[in-house]
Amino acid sequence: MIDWYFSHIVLIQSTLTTLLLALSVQVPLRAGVFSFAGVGCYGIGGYIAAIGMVHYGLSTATAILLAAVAGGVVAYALGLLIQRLTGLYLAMATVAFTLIISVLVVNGGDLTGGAAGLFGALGMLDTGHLLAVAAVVVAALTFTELGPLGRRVEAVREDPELASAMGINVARYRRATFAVSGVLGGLAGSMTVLLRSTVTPDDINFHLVVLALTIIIVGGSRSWIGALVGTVIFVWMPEMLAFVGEWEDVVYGVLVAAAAVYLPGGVTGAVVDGYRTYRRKRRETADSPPDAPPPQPAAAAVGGDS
């Protein structure tokens, strides 16, 4: 077991950081906000952590905390700026935000390292630290998915007008999802960079948007469990598909397309729907009256005609 852990430690750590990135997209989607601001904040967090350690000698914890706070503040400000946008227009605005971050760091001079990026930002992180952060995030998100708060978020997603009529401040909830998304993106970016010790503009390009979106499509967007399932699938898929060689990208595309068509709620959505169907059929079977016994044949007449 120990040998397996050390031979797969990079994949395990990548699973945990990618989970945070996926959650930065899943949280807004659960509230009906089609936003990729968390991906842009992934880049902001990564560069702030690297700049803090390389140029200013910050500690690992301070760099990560600063990256998370900066991601949350920037995402909240972005949410205020584009709060009137919805749907695809909102998604495109947040994708543009991510691409703008990439352009800014390329032209950041010595501060960001330009096109070459920054090197030597090695943080004191291990798998235990990542697990602790992921566990705290998952516990907090579980709280938001249950009880009255979870029902209010569902109302904001399903029918914003009805939610507003019920007294729910829809705009405030949407802005809050931007802030949470930014914090999660900043955490993911900073910890990824401090594990790798390097960051370049190519690390925060459009491919991260595609990765986060495919994870949510395949895993499911209604719960953090969907993000976890999708993350495990796509982080470990290259190892599982190593035997197909150059056909790996083809298999990858077929799996994503099949999930989008046949599993519109993702893997977790299919499991939940199957379980609900099973329970409904069991209740119907239990509530249905027992079958009536078959009618008994009439007794034969005794004696014959005289």
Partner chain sequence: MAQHILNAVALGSVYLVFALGMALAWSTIGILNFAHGATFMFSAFTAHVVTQHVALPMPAVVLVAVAAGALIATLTQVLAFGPIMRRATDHRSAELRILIGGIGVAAIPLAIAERVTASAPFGFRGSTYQAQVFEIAGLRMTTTVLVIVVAGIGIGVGVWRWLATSRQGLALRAIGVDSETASLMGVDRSTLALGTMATAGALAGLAGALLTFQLGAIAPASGDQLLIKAFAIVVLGGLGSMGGVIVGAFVLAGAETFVLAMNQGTWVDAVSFGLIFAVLLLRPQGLFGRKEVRRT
The other form holds:
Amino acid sequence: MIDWYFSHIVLIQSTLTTLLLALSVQVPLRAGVFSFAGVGCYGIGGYIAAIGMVHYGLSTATAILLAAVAGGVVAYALGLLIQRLTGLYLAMATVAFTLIISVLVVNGGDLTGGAAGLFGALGMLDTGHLLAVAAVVVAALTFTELGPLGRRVEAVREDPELASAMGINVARYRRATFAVSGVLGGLAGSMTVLLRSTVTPDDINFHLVVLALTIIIVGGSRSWIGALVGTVIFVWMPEMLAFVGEWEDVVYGVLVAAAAVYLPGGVTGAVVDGYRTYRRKRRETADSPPDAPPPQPAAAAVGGDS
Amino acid sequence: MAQHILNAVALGSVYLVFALGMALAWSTIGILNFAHGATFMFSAFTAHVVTQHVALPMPAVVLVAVAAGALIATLTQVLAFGPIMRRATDHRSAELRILIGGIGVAAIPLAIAERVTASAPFGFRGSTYQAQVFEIAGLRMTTTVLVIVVAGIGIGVGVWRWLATSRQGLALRAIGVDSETASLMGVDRSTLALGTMATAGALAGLAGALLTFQLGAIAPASGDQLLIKAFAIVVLGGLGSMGGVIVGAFVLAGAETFVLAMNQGTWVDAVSFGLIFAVLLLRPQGLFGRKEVRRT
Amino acid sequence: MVSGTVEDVGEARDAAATECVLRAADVAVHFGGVKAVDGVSIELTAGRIFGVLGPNGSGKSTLLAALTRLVPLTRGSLEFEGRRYDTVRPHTIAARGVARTFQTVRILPGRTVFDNVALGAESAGSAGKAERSRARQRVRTAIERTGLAGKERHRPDELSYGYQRRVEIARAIASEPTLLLLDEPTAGMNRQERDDITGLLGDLRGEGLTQLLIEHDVQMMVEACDHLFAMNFGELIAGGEPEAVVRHPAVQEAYLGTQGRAHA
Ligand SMILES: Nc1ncnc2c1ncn2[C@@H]1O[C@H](COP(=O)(O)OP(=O)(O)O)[C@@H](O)[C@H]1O
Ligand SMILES: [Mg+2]
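Rather than the form predicted alone that you just supplied, could I have the structure of the form predicted in complex with its partner chain?
Starting with the chain above, the whole complex follows.
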């Protein structure tokens, strides 16, 4: 066990940081906002943490905090700027935002280290810290998925007009998801960089956008559990697919395409649907005398999905 | 100066052919194909492999790439987008799933090409084609550039006029504007989708062959970059306007050439990203697009 | 009824003493060249059921969208409980106490009946424990009153269309609104179900809830409403005491299909 842990420590740590990155795209998507701003903030956070440590000698905690705040502020401002866009247009505007950041850091001179990037930003981070941050984030997100807030977020996604007719300030929810995704992206980026000790412009690329998106689509986009499942699948796939060797990327492509076609709710969505069908079947057989009283719901109904 | 303009026109012609295919599928059957860049790359790669075995003349190389592009896009439609469109319940989830499906499909040819070439650039050295250099009015020009410009502008204007005036073009535009009315008009959506995708793929293949001839070689990863540039072009021109794609392609090529000529090479990519951002912010319907960006 | 194009029939203007809940003056909504609503003025007084009759496409749903701020006004003004609201955003007016149902069922597909109704009861953004238990109570009441008891845990796709419509209504009344706007709430229901719903609306009126009801069934509207408006081509063609409105020549004409030439 201990041996296994030390030989897989890089994968374990990158599972946790990648989870945060995936969540930075999932949070807005769950409210119907198709934004990749979180990935841009991953880049911003990574560079802010590296600059803070290399040029200003910040402590690890300060650097991460600064990165998270900067990510949130930048994403929120971006959200204000482009709040009129929806769907693919919003998606591509935020992809453009993300890629512009990579061009900016190439041209950032000594501050960003240009095309070579920055070195020597090794933070005092261990798996325990990462786990703690991930746990806090997941707990907070669970709160937004359950109960009244979860219902409102779902209404904002499924039918914004209905949501606003129900008294929900849809625009405010959308802007809030930008800020949250920025914070998550900033956390993910800064912690990744401080673990690796380096950051280069090539770290912020289109592939990162693709990775975050495929994780939540394959895992499931409705809950952090989906993001976790997807993260585990994609981070550990090279390990698990060692037997296919160089064809790993082909398998990756086939998996993603197949998920898009056959698993609209991702792996977790398929499991939940299967469970519901099973429960309904059971209830139908239990209900078979038509005038039998249906199962009494009131007490359990509050938390929503159980 | 004139040399720069000539470079911009050649680059713009390749952009045009590539972006035209993307715009065609997106504005009519609503498919933003994220495998379009991979189709482009893999068509050229197929032609590369063929020329390693048979010494083909230029037109034959182009033909191989065009056929490969059409085939890849058709397969993509049959295996991924078609099933998604049949299964999706609402437009928004279909849009997202088509995007993801395209990303997945794109990974496959990229992985194959990168493995075979070890990620090194590839070209058509096996072809019998030799570029001739000649000078017109002090401008150094190659036959390759001439072919590219003629093909690019010819096809661009051709597709634009065809869509605007022919019966099939009308049917396609009808489906882009309102698929229900179109199906009432007796337009068969899935056949049309297949034909459109094949055409779009053929255009990607053509662009792949042309760019490889001009640059000498392209890298397997060049498809993704081109994809984002094409998006910038379509957004700038305005979705639904083929004339807009023509303008957008040359504007982007011109701007990029200008940045290069100013010796600001590291900023070249920012042109397309910045363009996407600025256009969506200031004029989301693009220069010539339909007034309203579709409500979601 | 200020607009000159409206003919008041029967019943005289309501006594000035009655409190006016909503006032819309010269409201117009144009979609490009389509004048979906064109110069409609109405006043809704407290505790009564108002009805809107009109052929398909006459602008009834668009009027409701205008009253709930879901479409921008081309012109005109809106006032709720004495405050202008023609520039506020839709959630604001909903939070002030205007609830509505939609002509097509719009409920969250992945959520239970309870959750969907709860969306109406608590969306004002309630935090405290006491407030949450009050909201839960409102949900239960709404579910019982709409005949959904026992179906709380069902998902929309397990319900018949009639029951899905009841969820819409339950969600609207769960917010305990001051004004309830209903867009064809009984469409697709059978006679018995319709009677249930009109009975419910009558009860709600008894409790002082002001309502604006859109329906096609003329007989039902005459029975259920205290006051009728009739629309055609985006304009009010009559308003007043129900029996009189139904007999009004312009209304007869609109319903008998000779309307085309008269208003073209
Ligand atoms: N969003 C819209 N865009 C364009 N036209 C619309 C829109 N909504 C409604 N209309 C048009 O406005 C008119 C009135 O529609 P509606 O209010 O739904 O009528 P009703 O509810 O009385 O059947 C119709 O001609 C309809 O086609
Ligand atoms: Mg209607």
